[in-house]
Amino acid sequence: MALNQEFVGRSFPPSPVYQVGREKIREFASAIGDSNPVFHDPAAAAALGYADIIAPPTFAIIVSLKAVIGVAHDPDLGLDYSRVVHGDQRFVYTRPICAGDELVTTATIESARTVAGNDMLSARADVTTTAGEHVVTTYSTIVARAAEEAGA
């Protein structure tokens, strides 16, 4: 089934507020094996001019993923999420995510197309502070693999 083209260009309501916690940043940095002191030690972050520790660049996926996944699960979109694989991810930052930030995410469908029987959905997630300051925009592409041919 082809993806519903009426979703292209549609933005969805902002996510609930995500309170960025110092321990969440530390846990994420440890999970990805990054011991950079700026991700763990407030004094190291302060020495670089930050109010608190900052998050590794890929931490933005935690903040933005729920908004994008919610869009992908909308039954009117026509995406078979059971066949989805991650295709691409990138981040464009205005400034680092910092412990103490209160962030909201607005997801927008950038494109929906079918290539070689595979449905491809590209989404943008704009992450801002509750005061409206832009922090990061994430771009992701997910692919719903084509159903296998019967007997193939």
Second form
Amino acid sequence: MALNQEFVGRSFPPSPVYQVGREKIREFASAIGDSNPVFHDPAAAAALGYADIIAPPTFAIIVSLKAVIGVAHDPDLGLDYSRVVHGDQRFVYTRPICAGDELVTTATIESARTVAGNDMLSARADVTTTAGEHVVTTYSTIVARAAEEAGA
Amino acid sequence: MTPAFADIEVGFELPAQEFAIMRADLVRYCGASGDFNVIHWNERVATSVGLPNVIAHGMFTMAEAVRVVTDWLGDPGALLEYGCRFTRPVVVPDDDQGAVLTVTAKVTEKREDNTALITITASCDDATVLGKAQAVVRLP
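Now that we've seen the form predicted on its own, could you pull up the form predicted together with its partner chain?
Next comes the full complex, and the chain you just saw is listed first.
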């Protein structure tokens, strides 16, 4: 099914505020097995000039992907979410996410195309503090795999 | 200490690492990330949708792969960009060995503004699992 081209270029209202907790960062770092002290120990983070522990680079997906998935579920878009896989992902950082940050995410659809029957949605999510400071922008492509039937 | 820009050359290889990925790691990542997609923990559902077995989250693999870069940097804040394609799933069997992800990385470009492009290779069972995995770092 072709994706609704009217979504391309559309930006969505900012997400609710995401409060970055120190224990959430530690939980995430432990889940990926990363014992770098800057993700766990405020003193180690302070030695590098950070106000509190910082998050591993891919932690940003927790903050941003909710906004992207919210868009992808919009029935007017025409994406079959039950067949979705993650196609690619890129992060562009201004600075690491830090415990205590209050973040808002604004998602924008950059492209919606169909390649060999696979619907591909590319979205950008700009993550800033509530004060408007840019932290990270994420670029995600999600792919709804073609249905099994030929020509579907 | 973050390595000095002057001390590295194109072709420099970062210390490689291997990561064992067990079923329990995926369950833990589900909880930490909030991504509870059933194919990451339920073999019955994974095989019913045509996968060989439970597979790791692409974002989990991506998180492991960049550790080769951030461990080398010391200060993860020196990472400016990181991206990849998810080209092949990492299949995680229900045993005591799990899957083994092997990650290598090397400097492939030095730029004028003290930044460098690092190309990352992540493989499992001798097949690469991430495509165009690249990071941009700023060095002192």
